[in-house]
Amino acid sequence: MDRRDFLKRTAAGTSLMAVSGIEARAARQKVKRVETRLPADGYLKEPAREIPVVAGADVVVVGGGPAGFAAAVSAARQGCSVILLERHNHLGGLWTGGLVLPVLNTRGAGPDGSWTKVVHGISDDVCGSLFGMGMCINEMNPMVDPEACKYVLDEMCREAGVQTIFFSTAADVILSGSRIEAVVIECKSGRLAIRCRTVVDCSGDGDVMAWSGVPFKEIKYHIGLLARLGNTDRVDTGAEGFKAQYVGGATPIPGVTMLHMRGEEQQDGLDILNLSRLQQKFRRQIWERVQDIKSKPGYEKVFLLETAPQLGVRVTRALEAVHTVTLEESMTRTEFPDAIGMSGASDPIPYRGGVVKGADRPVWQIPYRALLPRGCDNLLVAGRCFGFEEGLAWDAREIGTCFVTGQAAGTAAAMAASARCAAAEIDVSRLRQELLKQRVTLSV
């Protein structure tokens, strides 16, 4: 299919702007620099040049990991045109691609102490595939097989009728006031633009919100890197001189386990040059790992099947939101009137001097002003870049949180969209009532 083909087919039935209309208020925008986090020797200019407007629909979503797919797959259900961009060849983000295979966070303590689950919806529909085809274990945390995980997360993104582009780095937007006109990807096809009426950052780092110019702020932690061992069932244990050692998490394939790498505490995860440091010096410890786990009498036939491959890059910019959820929040079961979803817990974690353990950490409440920035109209956030304080970042960026805010954010931005609102003027009491259809907890 040429470019021309596919303009008519991924634009039909969408009359959003006009190429020239673009390219006007582009013209009229303020210049922005963004700034970069690496020493620069110097600027240099770069010529103007036309970007082509390759296509549009009513939603387009920026990133294709959990919070990404849920936001697209809701809002084509709700039926409207979806695009969905992602700079790999997979969906599922760091859950398939970094190999964080367990869904965490789906359960945490009810009102009377008792272990609840809150978080349904899309994560079930998911889930609920992967243990009909014995590609997922453990009831309480899930645990699924990425590749097969990658061919469901597919199949239900086709079914709904969303457009995943891949291969595609949202690289900037074109604002006309305070809203997006158009995300702009680059790819091996070029520097292309993609109109919208509504987007949804999922992007994991919040690269559109930046670029879009509403607060936000930078949090500095951990960043590993997991990887999978092979033949791990074939472990002799009368081996003359054996030693039980851990060899990883058990998967859904026999002999495939999940090794974790909790990694280096503190880590800029938007310096290019770090992450590079990070990646190599992660690589080089694991293959060591491994090969002396392989030296110990009974372990021979255990070998590294693959290390993620995509960094562990757990937290870098999260959103200065109308409402910022905050730890004290969550662990007091502050009720929100504009709950979209609810999270459970999962480690200890530090509060009020103390630590509290993952067993005795409440169920909490996100509300749809968590989603929303300041100061841009169609834009919303979800995934582990909403707006949450530091103190909860563990909560906030796990699997199973971000597919309670991205299908909320997804069915939100349907909402705008065929209202041809902005995201803040929805009817938080209609959207709340359609969450509730789609098997969506609000509260307790």
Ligand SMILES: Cc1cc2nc3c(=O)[nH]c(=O)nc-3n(C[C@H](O)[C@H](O)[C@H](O)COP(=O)(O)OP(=O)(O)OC[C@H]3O[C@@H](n4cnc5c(N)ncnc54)[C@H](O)[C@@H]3O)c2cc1C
Given for the second form:
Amino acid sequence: MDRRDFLKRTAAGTSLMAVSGIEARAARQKVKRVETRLPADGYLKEPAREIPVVAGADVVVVGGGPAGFAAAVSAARQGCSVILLERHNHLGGLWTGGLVLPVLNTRGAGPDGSWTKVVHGISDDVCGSLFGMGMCINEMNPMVDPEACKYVLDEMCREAGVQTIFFSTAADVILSGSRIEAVVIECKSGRLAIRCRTVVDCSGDGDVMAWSGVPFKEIKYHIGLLARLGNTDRVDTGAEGFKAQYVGGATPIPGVTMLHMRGEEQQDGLDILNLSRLQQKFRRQIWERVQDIKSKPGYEKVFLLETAPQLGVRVTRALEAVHTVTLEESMTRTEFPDAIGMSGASDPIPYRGGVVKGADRPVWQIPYRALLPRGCDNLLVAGRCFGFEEGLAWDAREIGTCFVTGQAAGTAAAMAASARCAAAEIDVSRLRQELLKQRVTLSV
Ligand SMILES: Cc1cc2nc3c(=O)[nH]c(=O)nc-3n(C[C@H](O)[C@H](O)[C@H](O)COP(=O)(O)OP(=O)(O)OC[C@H]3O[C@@H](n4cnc5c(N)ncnc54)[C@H](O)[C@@H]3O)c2cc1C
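The form predicted in complex with the ligand, contrasted with the form predicted alone above:
The next block holds the full complex; its first chain is the one shown before.
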């Protein structure tokens, strides 16, 4: 089957929405009612059903956060058809929807100890556009406006020819041997299948890798909720009894600040009851905190603009990759022949019985093998669930690093789809050359 046949058979491209609407309705009509007794406990056997295959693409990217956005645009720029699936109504993931506005980890200590920027490529494209619009502040750790950021990400996807499908949760995969044949989505149009040559899992939680049966580990981590406050420039410092209160960090919009929350430690981000509990608890805490701020002399006009639409889940699953990157490797400047990019490091970290200051943390290389699962030929994993050990979780998940793994995974996925080969079989030296052309830093 050549590429044209593939696209024809899978109805990729602009006809997708019309096809999905019709097919989904048809699918609903085809549902056979099957009497099933609910078991007192244990498992219910779901009756088999037909799922319409409504679309297909060379590369299907699951999750539209920083990693998924970078993967989708990079794959599309290689000339592939790309479908980007996102369960919410916006791109940017936690960056925009989680109100995690500063892009960290673009810099770290270079070989001579000086602070060196190593994250470029697509990250620079996005932040550059936002700086140009006056919607990004701080050269060092760029802090963006979430709405402007959503707009820029949408536009960049549109310009690259990415078919973005919102309101779609990837719920399963159809496997044939060690290949994913299709990604199954749940959405208002029903349960639908999207065919794929190569899949990039950028769901943050590694949903696709989990359903594909590849090895991964689960990590319990801090979960928090971020918020924005308004009118913080209208604080009356001359009010009687005025005492300075913390009202969050500056954002590109005057008078709007961002309130950070570390939240609760050791949380299971895959347990929806736990997530629901935390969501309500944190929202209540933020509301009460803002009421407290407002009750102080001079702060009456400050208000809660919004709590983040996406709960701040930091890490849940991490791939047990062909090569899982370790904290030790990141601290000792380990060089990899298949490096696909570099990450900075921003925070102090416990290491060899002491604590290394953020400013002393070396920039570190990420090998292509850290994006490759064991046992699934056409899957790549990027973003906050690629192959890193728990000790490195604080860094491996930051937005700058997610751009790097996303850009590399998308470019590699396009190469694998075009060559009709497994992701592990692509020519990695060609991938590295291509990434250099895309202004990605591979070494310093
Ligand atoms: C509280 C908090 C503070 C942080 N502070 C910073 C900071 O200051 N600076 C920094 O650089 N980083 C920070 N981070 C880390 C950073 O925000 C995230 O690690 C980063 O956004 C991860 O990017 P990602 O693309 O891998 O995943 P995400 O940003 O989580 O995006 C994943 C996307 O996939 C979608 N998705 C998930 N599952 C599915 C599915 N099954 N089907 C379809 N779509 C799906 C989600 O809706 C989401 O949009 C913080 C994180 C948290 C939680």
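Numbering follows the first chain given and starts at 1. We call the rigid core the largest set of C-alpha positions that still match within 1.5 Å between the two forms. Treat the numbers as computed from the prediction; the structure is a model and nothing was measured.
- Core-aligned CA displacement of E50 at least 2 Å between the two forms: Shift of 2 Å or more: no.
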